[in-house]
Structure formats: C-alpha cells, structure tokens
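First, one chain by itself: the form predicted on its own, in structure tokens.
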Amino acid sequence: MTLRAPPLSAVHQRADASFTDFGGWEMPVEFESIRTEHEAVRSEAGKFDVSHMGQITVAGPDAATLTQRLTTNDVTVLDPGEAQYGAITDEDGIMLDDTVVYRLPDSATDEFLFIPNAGHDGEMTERWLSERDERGLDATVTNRTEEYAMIAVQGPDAPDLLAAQTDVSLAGLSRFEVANGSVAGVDSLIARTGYTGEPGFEILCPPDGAETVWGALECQPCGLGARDTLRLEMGFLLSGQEFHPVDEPRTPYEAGIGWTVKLDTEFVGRDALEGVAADGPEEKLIGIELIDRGVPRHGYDVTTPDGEPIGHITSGTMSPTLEAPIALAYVPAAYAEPGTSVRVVVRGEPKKARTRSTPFLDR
C-alpha cells in the first residue's frame, strides 16, 4: 500500500530526514538525532509536522448532539474557542481513539473539528456518518485530513518564537482553546495544545502554506522520535501501545483518563463504563522506573520479585532529560500503587523496578 505523505514531505528530504511507516504515512522520525531534539524541545523549543493526525468537521444544528453522542467528554459545555480531551470507546466502552475536540472560534453556528490520530480518519468519518444516518441527525460530517497541514511549536521558548511570527494575542490563548489568525501571513488556526508536556501551540493551515509557516518558525526540526519519549516522560497515551481495540483493549479508567468519562452525558460505552466506574477497573496503567540497567521496551513482561507475571510494558525508553528508564505498564490494581516494588524482565533478564504515578516530569 502507498504510504501517505505529509504537505512538507520534500521539505523533510531536502532536510536529510529518516523517515517511518506510521499509520500509513511516511513520516520523520529523526532530523538530527532523538535526544538533540528532545532536549532542544525541553530547553528552547522544536517544531515538529504532525501532519499525519486526523482533522473532521462536524457542523449543522445536530453537530454538538452528534459528537456528545460519540465521544466520553461533555462538548456541550466548550465554548466557541474552546477545546478539550476525550475518548471515543465502543459499546463495551473500549477505546477505539483518543481525541481533541475543538468549538470553532467566530463560527455562527455549532461547529466542530476533531482530531484522530494517524490513519484513523476515514474510519472515524465513517462512525459520524453511521451515527448521524441512524439517529436522522442534520449535521454534516468532512473528512478534511487532506486539506490541513499541521505543525506544532513546543517548548519554553515556543510562546515569543510564534508571537514574532503571527497577529495572535498569544497571551490571551488560554490552554485548550484556539484562534483564528495568521502564521508569516498564512491563515491558520492557532490552539494552545502540544503532546510534549511544555508550552506550545498546535498550528493548522492549508497545505500550500505549510512550507512557508514552517520556515518561519526558526527553531529545532523534531521527529516522531523524540515525540515518543517527550509524551513517555508525561505519561501520555500512544494510539496502539496504551490501547487498541483488538491488540491492547482498554477502557478510559484503566487507561487512566477516567477523567474525560462524563457519565451525567449519552455516549456510545456509558452504560458499560459506568459499571467501570462503581468497581473500579481491574488493571490500571501505571508508570515503572527502573533500578537494575537496562531499557523497558514494548512487550516486556513485568513480575513480582518472586518471578509471578502480572503485567507487561506498553512504552518504554531511556528518558533523555531523566537519565533514567521509564516505562508505561498494566498491571494489576493492587499492585499499582507508587512504590511497589516489581520486575521488568529485560532480555530474560529480571530487572528491579518500581511503580509509581506520572508524570515522570513536574511541568
């Protein structure tokens, strides 16, 4: 199959980028190297194409109905401006993705743009339009991953670097909210979002000025690479590592975002996750430091000290800013508590480590 490719893709080739297969586009994953990146992003700031995320709208008098119908969070309460995080689950209340939802600003009626991750765009355009034909909504669902490129600028210094560069009042852009402006002259939406765990911004504009608004904002390149171990020392979730509906099923409590789970609101899942709620889930996703050397990858086994399986590694890494291997796991609630002393087996090898809450960061 013929991967997608990003608007900026010849940018990236001219840059000597190495690229990756994920979720069927053809990506960057490392410009320079993974930790140049990360600590750039950590220290000054580093723009990263993440362009290969999803972007559908959903507009008409049943837009608001429709996408409370279909994710975990109260889109009821934004504002136009506003944004926020949820979960889309199926029926048993299984994640199928995790997303933001953005009230478009200076819309004159219920207007939404939602953001899939990578190759999940035409499946979730689809689950709208199921949504909305069976319930006889008036809404109109589009598809406009193709019409959006997207770059975020994160970091300490991301909030001068893009207020140099836009006729945005970035100081008046609350967290989770969005603005209608330009970037270099280029018409844009601008959100106070980022998967990093710094200060930033998430730029949307048409592909044909993405080249242009890249170049503007003078700053590291970062790959998908060093987005991986930023997001892991925040304890973000990864589409198909945290969850996934067949290889990694998990409900929004186990995978500890419970807190986007409104149940006073209709959705697809709420009977089944309020249940969820009431019990408490049997397995919660924890963090894991290790004491021994050695790096936790995805699918290692962790154990009790006395060799008992009782989970296993979702993310892994050698964190760039901590020096330290971290890792995400599930295991079992009585075991996750912060401190409790586990396994992680390594190449065979049993390593000591121990549990304790995210972020790995204090941002």
The other form holds:
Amino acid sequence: MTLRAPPLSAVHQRADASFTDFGGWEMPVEFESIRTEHEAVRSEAGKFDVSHMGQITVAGPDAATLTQRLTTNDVTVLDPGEAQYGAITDEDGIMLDDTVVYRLPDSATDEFLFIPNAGHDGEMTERWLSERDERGLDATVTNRTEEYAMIAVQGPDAPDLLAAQTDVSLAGLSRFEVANGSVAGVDSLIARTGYTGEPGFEILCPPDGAETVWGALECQPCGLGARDTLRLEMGFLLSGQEFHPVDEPRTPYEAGIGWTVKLDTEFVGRDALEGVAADGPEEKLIGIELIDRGVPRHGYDVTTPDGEPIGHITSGTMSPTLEAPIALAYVPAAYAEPGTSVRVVVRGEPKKARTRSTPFLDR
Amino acid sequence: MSFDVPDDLRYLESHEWVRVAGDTAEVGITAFAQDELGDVVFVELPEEGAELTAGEDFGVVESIKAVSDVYAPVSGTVTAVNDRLRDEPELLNEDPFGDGWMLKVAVTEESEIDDLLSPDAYRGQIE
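Taking the form predicted on its own as the starting point, write out the structure of the form predicted together with the partner chain.
After this comes the whole thing, all chains and molecules, with the earlier chain placed first.
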C-alpha cells in the first residue's frame, strides 16, 4: 500500500521532521521535540499540518436532510458560517467516526462540509452516497480530501498571528464559526476550531497555496506527537483509540459526548441510542491520573485496588503541562465517579491511580 | 544528523554504551538512542545488588511517545544506580554519556567486554 502524502510533505522533509503512518497518510510526528512543540502551543503558538483529515461536501436541496440522517447532532440549527461537532453512528448507535460539520458561508446553494478522520473519507463518502440513493434525496456528495490542505494554528498568540495575514475580522469569528477569506493571499476557509484547547483556527486552502499559508504563519511547526498530548490533556477523543467500530465499539454516551446526540432528530442509530440514554451507559470514558510513578499507555489494564479487572486505558501519556501521568479509560459506570481509587497495571505492576473528570487542564 | 560516539566507550547494537574501568562497567544509552526516543519522562532501573545477565533487559526508558527496554551489555552485579534519574529523567536527553549514566556493574565475565562493538562499528550501525 502506498501512503498518501500531504501537500506540504517536501516542506516537512526540509525541516527534518520525523514521519509516521497515520490513517494511511505519511505525516510529520515530530519536528523539534514533543515537549518543545507542546509547550509552544500552550504558551505561544504552534502550527500543524492536518491535511490527513478528510473533506466531504454535501450540496443541493436535500443536503441538510441527508447530513441530518447520518450525524447525531442537529444540523438544522446551523446558520451559514456555523459549525458543530457530532458523531456518525451505525444502526446500533456505535460510533463510526466523529466529525465537525460546517454549513458553508456565502454559498448560493445550501452546502455543508464535514471533516471525517484520516483514512475515513472514502468510507464516509460511500455512506453518504448510499443513504442518498436509498432515500432518493437530491444532493451532490463530493470527496474533496485531495483538493484541500488543512493547517491548524493554535495557541494564545494564534489570533494575532493569523490576523496579520488575513482580511477576515477574527474578532467577529466566534468559536465554531467559519468564514471565507484570504490567508497570505491564498483563498481559504477559516474556522475557529481546533483540537488543543487553546485559542486557534483551522485553515482549509488549495494544495498549491499550502506552502504560502504555512510559511506565513511564523510559529513552531508541530507534529502529530504534540497534537496527541495536547488533545489528551483536554480529554478529546481520538478516532481509533477512544472509539473504533471493531476494536473499541462505543456509543457517544459511553465516550462522553452524549451532548452531541439530539434524540429529537431522525438519524441512523437514534433508536438504539434512545435506549442507552434512558438506562445510562454501562461503561464510561473517564480521566485517570497515576499517583505512583509510571506512564499509562494504550491497552494497559485498569483494576480495583483488590486487583479485579474493570477496564483498560485507551490513551495515556506523561502530560507535559501538568508533568503528571494521565490517561483515558473505559470503566463500569459504578467506578466512574471522580476520585475513585483504582490501579493501572504497568508491566505487571499495579500502580495506584484515581479517576478524575476531564479536561485535565482548565481552559 | 551525526551523533556523538565517544572513542573511549564500547557499544551494543541496541544502543547501550559501556565505560570499562578495571572490573567495573558503567552503563547508559547513547546520544542516538535518546534522540530516537525523544523527551524521556521515566526511567525504571534495578536496585543495587541486582544480578544482570548480558543480553537480557534490565530496565525501561519511557519517553512521551514510546517505551523501550534497556539491555545489559555485560553480566555482573549492580554496584551503583544513578538515583538522579528518578527525579530528572531528562538527564538522559541532556547528557547521555555523562550525568545520564544508569548503572555501575561489577563485571563477572570479562570476556563479554570483547564481544561489544567498537566505536567505529557502532558509528557504522547508526549512519
């Protein structure tokens, strides 16, 4: 299999980045060091190439109806230029993906753009097309992943950095709003969204303008390594780790994003999720912090203080900001109360830990 | 990028170094190894008096992104452990051949030292 490469691949190679396979894409994982990049985003600003994320547009008279059918949130509340987070579930309410749905600004027709995770663009395009055809809806679904580069600029200095390069009034752009504008002269779509908990933006632009935009945002280049530690400090989900249709089948309620499920809308998975909502999920994703020394990692067992297995870690790291070992884990609801004493088994050794609410960081 | 490979040390293919003085061997990981791992956040080492067997893992180094076993270059008894690494694991990044040393070992099989890589052989491996 050939890995897909982002438009900025050569730029990253010149910057001596190290690369990793992520969702079928060869992406930069580290430029300087994870800690350096992480700290830059928390204290100043950093830029991320997130061109591995998918872009699918849905246009036409039934664009809203179709997107409503396939996402858990209520897209009909979106005005042009607004975006929302939601889940994509199967008939059983199991998460196939999470996504941001944008209702595009200044569009002559009703047009939506949604951003599936790396490597999911083909499957999600198929999903939208088959639902459209099954229901005889009038909508054009286009996989535009190869037509867009996506660059995130995140951190307390990000608004000033971007303001110097764009004609869009960023003060007028609230969280989860999106505007058309130019960045360093490149026609772009600018969204006030991100995956770090910091102020920041995600910029969609044509691949041939990516180098100009990337170069104009003068701040620390950051790889997927820092992106992961930053999102984990915020307790944000990572597709494939906190949910996966086969390896980690979870409902939005289990994954802690029940707030994105609007049961008063009609969508695939709604009936199953109505039952989960009524009874409450049997297991919940919780934050864990280790009291003993050690680093929790994906797949490690979580037990009671007596050693009874109750769950497993989905993501874990040494938090660069808190300088403490943190993790996300699924445990039965009875153990989900913050402050519950548990153990995390690190190489056969049970380490003292306690559950806690997320985010780990106040932002 | 080229990494420091001091001429007075011997090496393992798995990126540990050994500084031999009489029948004592000081052990650590190389500059190349710490760069591959990235920011080291946790080091797990045996206690004084532990017995090491050449080629077997004796500890663990964890960076933000990875977990890596560390292998004993020689057999022997641990006579000293670098306790600073407990609170300052970043010493492995900052000074891998100096303050980032891990263990001192009383060597029981001197012939094992002859089996270790020369600086030139190790340089060849990481080029």
